[in-house]
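Just the one chain here, the form predicted on its own, laid out as structure tokens.
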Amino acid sequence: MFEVIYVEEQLIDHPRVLEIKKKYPHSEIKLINSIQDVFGRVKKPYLQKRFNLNLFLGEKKGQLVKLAPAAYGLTGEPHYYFIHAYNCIYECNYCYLQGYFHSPDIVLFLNHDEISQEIKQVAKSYHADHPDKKVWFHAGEYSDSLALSHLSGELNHYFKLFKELKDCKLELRTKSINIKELLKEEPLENVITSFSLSPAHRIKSNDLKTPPLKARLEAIGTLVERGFPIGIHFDPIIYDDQFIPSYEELVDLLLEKISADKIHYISLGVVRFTKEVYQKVQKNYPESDLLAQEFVRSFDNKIRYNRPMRLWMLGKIKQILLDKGMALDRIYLCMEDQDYDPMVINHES
């Protein structure tokens, strides 16, 4: 899988390193001083992740926890996303991620020590002023949380973590089913394992690489027998003309997995793009359905439909939720404009 291991040499004899050294004995590996050093100097082609990819091992430097941006969860409490990998083994055609680093390799950051001290801190600073209030932390901003789970070893570590900070909730938020180190963890009530879902068609469309939608719900099943807490995603949505029976079936199908009082929150978020991320995926999926969809430039520079196509779409999902029995207070919408109530539930189209 990987060609070459990069490793930062203070880690050489880092567990975690000897475990995936075992794993890959034919991938040649390097030493080097810092993953900055190397990691996207050389820009290298998203699709090239096709062929061949490089892993770096290394400690993330700087700042480890930041805000989330507006509308990135449940209204109402404060969130905010550690940073313990770069990059997916996965190929969604309207990722992100193929417009934000210079190469597609992947980076595992193992220093979750340093990581999970930030965390407290930040979460001991919030709770001196809102003791009241529930602190969010989010795993998954530039990976996925558990597609690389079995070489990261991390979920263990955050387990621990999150088992002592009772005030605080984890999400790990995913498209894999990739479950494995998940069971081996006794379920917390305040780690939440969410699943990004997508209608079958579009699913194969456009989340290329990725386990399917039934196979999502296989896994989403499996958890929820075992008692772990489960958020859902619909993200992103994307308009075609099997669009309402597509989300009445996928809403079924999930409802056959899990009852809706049980699901945690279900986000909703139209595609989106940056200007930049748009060109790529012009540039690396010319024949996407995506660029035939009719685009403008939104509120926050965003690439998405407009506003009134947006309203419309996100009411008939949430409307399909409500008559199916989930919770009105249980659905938020992702990364959308705060000008209206993000509640609002468009009846005249």
Given for the second form:
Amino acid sequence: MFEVIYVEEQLIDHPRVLEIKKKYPHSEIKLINSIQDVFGRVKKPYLQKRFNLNLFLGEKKGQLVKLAPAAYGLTGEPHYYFIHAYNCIYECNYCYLQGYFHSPDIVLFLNHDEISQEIKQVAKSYHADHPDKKVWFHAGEYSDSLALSHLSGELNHYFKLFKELKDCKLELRTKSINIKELLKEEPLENVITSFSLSPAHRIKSNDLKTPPLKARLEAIGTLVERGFPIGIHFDPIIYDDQFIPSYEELVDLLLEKISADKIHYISLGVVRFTKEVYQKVQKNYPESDLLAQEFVRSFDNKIRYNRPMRLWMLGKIKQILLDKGMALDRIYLCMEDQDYDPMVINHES
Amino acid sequence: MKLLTFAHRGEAVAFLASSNFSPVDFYFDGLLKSNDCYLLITGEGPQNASEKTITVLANFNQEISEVYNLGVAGSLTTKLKKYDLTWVRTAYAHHAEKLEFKSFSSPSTRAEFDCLTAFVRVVDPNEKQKFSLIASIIDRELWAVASAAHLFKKNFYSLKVISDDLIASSEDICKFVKEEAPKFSQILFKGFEQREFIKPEISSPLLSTSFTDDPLFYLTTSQERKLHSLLEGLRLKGFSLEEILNFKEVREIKAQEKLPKERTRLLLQYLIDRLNPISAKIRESIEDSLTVLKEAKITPSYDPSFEDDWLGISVRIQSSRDLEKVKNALKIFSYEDFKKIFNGQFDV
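I've shown you the form predicted on its own. Could you give me the structure of the form predicted together with the partner chain?
Full assembly next; the chain just shown is listed first.
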């Protein structure tokens, strides 16, 4: 899987490094001073990940926990994300990672103790001023939280941490069905595994190299049976001729695996790109029907459907969810301007 | 037609012997032409390669469809030994003691190794070790040739034969080329002749010509561009040209007694709506909500991208009756209904 494994010199005897080396005996090992000396120093084409994927093992420097953008999660609570990895083994053709790091290679950071310390510090400072509020931490801003969990092996570390941090929540965001490591843990009320789902045909045409819908739903079913809290992301929502029936079917299939009252939240997000990422999509996926959609530059300069269309789409899906028993206060919009939140508008009308 | 580039004549001898090449009277020596390709001897180093490749491409841009760089390279990996042959995947460069951020990738599907082009000859083993973190082979020209090809929007391919570490360590490149060049050239030529994986690009027929060549339509340059992008959008959504030409509405537009300019306007609007049915519905709903204003001869305007919910109106009043009409229309008009459409509340 990995052609070359680059290891920061100080980590050569790290137990995780030794384990990974054992798992990939045919990968060439190269020692480096720092990940920054090699990773992203030259522009490596994104699609080269199909034939030549390298792995970097190192320690994250600088700020380890960052404030999430506005409208990232449930409103009224602060959201932070921590960085334990860069890049993803999947190839979603709308993904912003194709324009982000200038390299598709996978980076795993192994200094989880330092990351944990910073999480504790952030939580402590926030709770000093807001003792009654929960603080959210998200893993998976720059990578899938579960896809490589068997390699990175950090889940146990964060489960232990959040068992202590009862006033905080951890979201593990994924499209993966790699739940083996997760199942080794005891479920915690404040650690939520959230799955990104789309209608089956959209997964096939957009979420390249990811597990199909059926497999993701199976994984959700297994986790529900074992008592793990589940969140759902319908993101990115893409319009096509089958838009409404395909989301009706998706919700039905989802509710066969998990009852509406057990879903902690469902976030809705319509497909969006920065200008740079959209140009990458044009270059990397010239035959994608994403390029046949009518997008405009929207309120935050991102490229999206026009405002009435995206609010219509969000409103339709919200209505489908409400009709099938999902509570309104568990549905939220991801990365939309709250000034014209259709959840409010349509609910009042 | 292909453009084959070599740093040294010695590397090209097998190619020169294979075809009837004749010199081209050009700004500099080293450009030859056969029936199906140009062959350029660039000289050593990225500056020579860049200057000469760009000049040739600028002069023969229409004729040349793809660019090849062929020659020897040093190995930076144990996986590639002397006389091994490899197609290059991505070209990187090292210049003025730092890595160039920009890289160029070949569409070659069988390429497995990356090449780093050094702007100066590399003899220090530590430097080689450092470069081996980035690429598996090292040369002196490829990045410059690939950059030139990129400038002229041509695909580039590169075939390299491994000279072991001679290139990197030898102080006398000419001696090396003279001694071993015929053998390296033969290996390159054999590999080049087996390049069956590089399929000639089949350009898809321009869908828009079915309309632009039709005297029933008259398109300005910008309309032509718009038409092309609409047809391309429909193609990506799975419609063939035949299906598009057979849309009932397209046939009806063609049959209408209209001037070509008007017919074109109708065609473009239809294709826009067909490609974006929800936007068409939004436009229709907005127009419906404005009917009362239009009936009073008030000209409404709104954000054509639908992103902002402003409404502009202009009206010419020439009598008290006109004024009353406008007043009544504004009383009846529901701005809230207009705004609701922008908030996603419309029927589909």
